[in-house]
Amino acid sequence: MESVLRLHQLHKAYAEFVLDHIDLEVPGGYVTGLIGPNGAGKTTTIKLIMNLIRADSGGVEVFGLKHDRHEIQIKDRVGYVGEEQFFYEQRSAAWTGNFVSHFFSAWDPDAFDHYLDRFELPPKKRIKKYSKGMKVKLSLAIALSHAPELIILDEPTSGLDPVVRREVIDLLHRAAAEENKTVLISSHITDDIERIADYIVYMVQGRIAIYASKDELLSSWKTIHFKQDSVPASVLESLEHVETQMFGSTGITRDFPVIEGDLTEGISSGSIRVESVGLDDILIALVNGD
């Protein structure tokens, strides 16, 4: 599987935060979700990928190219939406599209007009009168209108209402599925990531805690509900964050395929119950487990 993006021992230190020598390869043609609590290092990582800040050490390769020699070529092939949107507020969306068109070799004005229409963005209205959601959609329209091979988004749906969030996420999903584009999207809203991602990267305290396919994660992590003295020692050893209540105990495991056979008898007798987890459950377990 060819990697579109590679990070090698990427390191960036601030007074109160360190991105700690991370390695990552993002496969082409898939959606990779970058999940973590606020302050985990998601935005720092994306800014380093986009060369908006400089690493203390380590390297970034996009399409096999490095920013020190090929920054213009790289950014010509990347659609980027940051965590904040900056525009000439007194100008219109139509003016903005014409302005940014000079920076991209494959700018498609018809595609841009299509996205403005699809997102119900008035082309002649001054951007200062746009809502936050409208500005996000304008950023996305710009990012998608120059045939990008890699789309990078940093918390694009944060603060948006559920209808707009769903619209944006569905559009990204179709772009990856139908147009073979690669998407890297960061968010602490795990529902958005779970809806479209093929691969998941968990970041906690400046490090990559887990990198795996979404299907692998959701099949390996399970919540186990059990009555006292009803589970073998092998199962108990695999459980994390066990909580005991009046009618039984609950824990989470990341090794369900390994212990599944040991659960059969308890499941049959009703003393053990297994539940699927969501990506947010895994994040909480990782954060609480330090």
Given for the second form:
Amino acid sequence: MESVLRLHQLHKAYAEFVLDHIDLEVPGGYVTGLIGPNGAGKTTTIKLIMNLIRADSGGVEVFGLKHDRHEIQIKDRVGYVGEEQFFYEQRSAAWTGNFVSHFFSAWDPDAFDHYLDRFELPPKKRIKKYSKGMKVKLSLAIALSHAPELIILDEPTSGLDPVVRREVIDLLHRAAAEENKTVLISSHITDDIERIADYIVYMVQGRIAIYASKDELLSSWKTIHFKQDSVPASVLESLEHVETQMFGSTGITRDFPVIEGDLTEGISSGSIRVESVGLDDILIALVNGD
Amino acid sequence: MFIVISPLNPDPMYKQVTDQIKDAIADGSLKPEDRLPSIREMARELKISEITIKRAYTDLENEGYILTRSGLGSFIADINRAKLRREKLVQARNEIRKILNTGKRFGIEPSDLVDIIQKLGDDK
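Having seen the form predicted alone, the form predicted together with the partner chain:
Time for the whole complex; same chain goes first.
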């Protein structure tokens, strides 16, 4: 599996926050989701990749090229949607498309028109009159209209309504599945990532806490509900964040395949119940873990 | 009493509550005259809405499983365990029908299944 994006010991220190020697390889042709609470370092990481801020040490390679030395060449092949959208507000989407077309060797005006139409963005209207969601959609339209091989999105769906969110997410999924593009998407709306991501990176306090395939994560993490005193010690040891209330106890395990055998009896007698977790359950467990 | 409310369960939450209280009565962990927690208490412990618990208690009361004495709380009624057992038999029958269908699909005869049940019963 070839990696399209490689971070090596990437380090950036601010007064109140340290992105601490991050190593990461993002595989080509897949969707990788970057999940973390606010202030975990998601945006810092993405800005470092896009060379919008400078690292203190460490390196970034995109398509096997150093990201600072070959910035123009790289950005020609990267579709980027940042956390905030900056446009010439007095101008229209049509004008903006024409303006940015000069920066990209593979700009496709027909694709751009198609996305404007699809996202219901009036091409002649001044961007000033666009809503927040419309601006995000315009950014996406630009990012997708120059045949990018790598699409990087920082919280792209946070200002969008559920209908458009679903559409954007499906679009990104298709880009990876059918056109073999690589997608790196950060979000704290884990629903979106859960639907489409092949790989998940959890960031907590400036470090990568977990990097694994989504299927692997969701099959090894499970919530276990149990009647007090009904689980063997081996199971209890593997449970984190055990909460007990009047009607039973609940904990989360990251080693379900290991303890599964010890649970069968309790499951059949009704004193243990196993439930699938969502990506946000894992996030909450990781954040409360330290 | 062991109650788990699951958002992944297609049954509505009030039904998950009533079903599990009925199970606790059927298996004897709740006995006649046992006092149930107040609606507020149960809602807080299970982290679900009071309206949901209220609906569950009303249903249980209408079906005769619990009695509410004003000012005192809700209590398990002195219900006919035989009736509950019949309900459980119906449930078991439905489960067995599912197993029979699975067997049919994969060419396992009912007599093979009877053997398995017999053997598992002996092991206990």
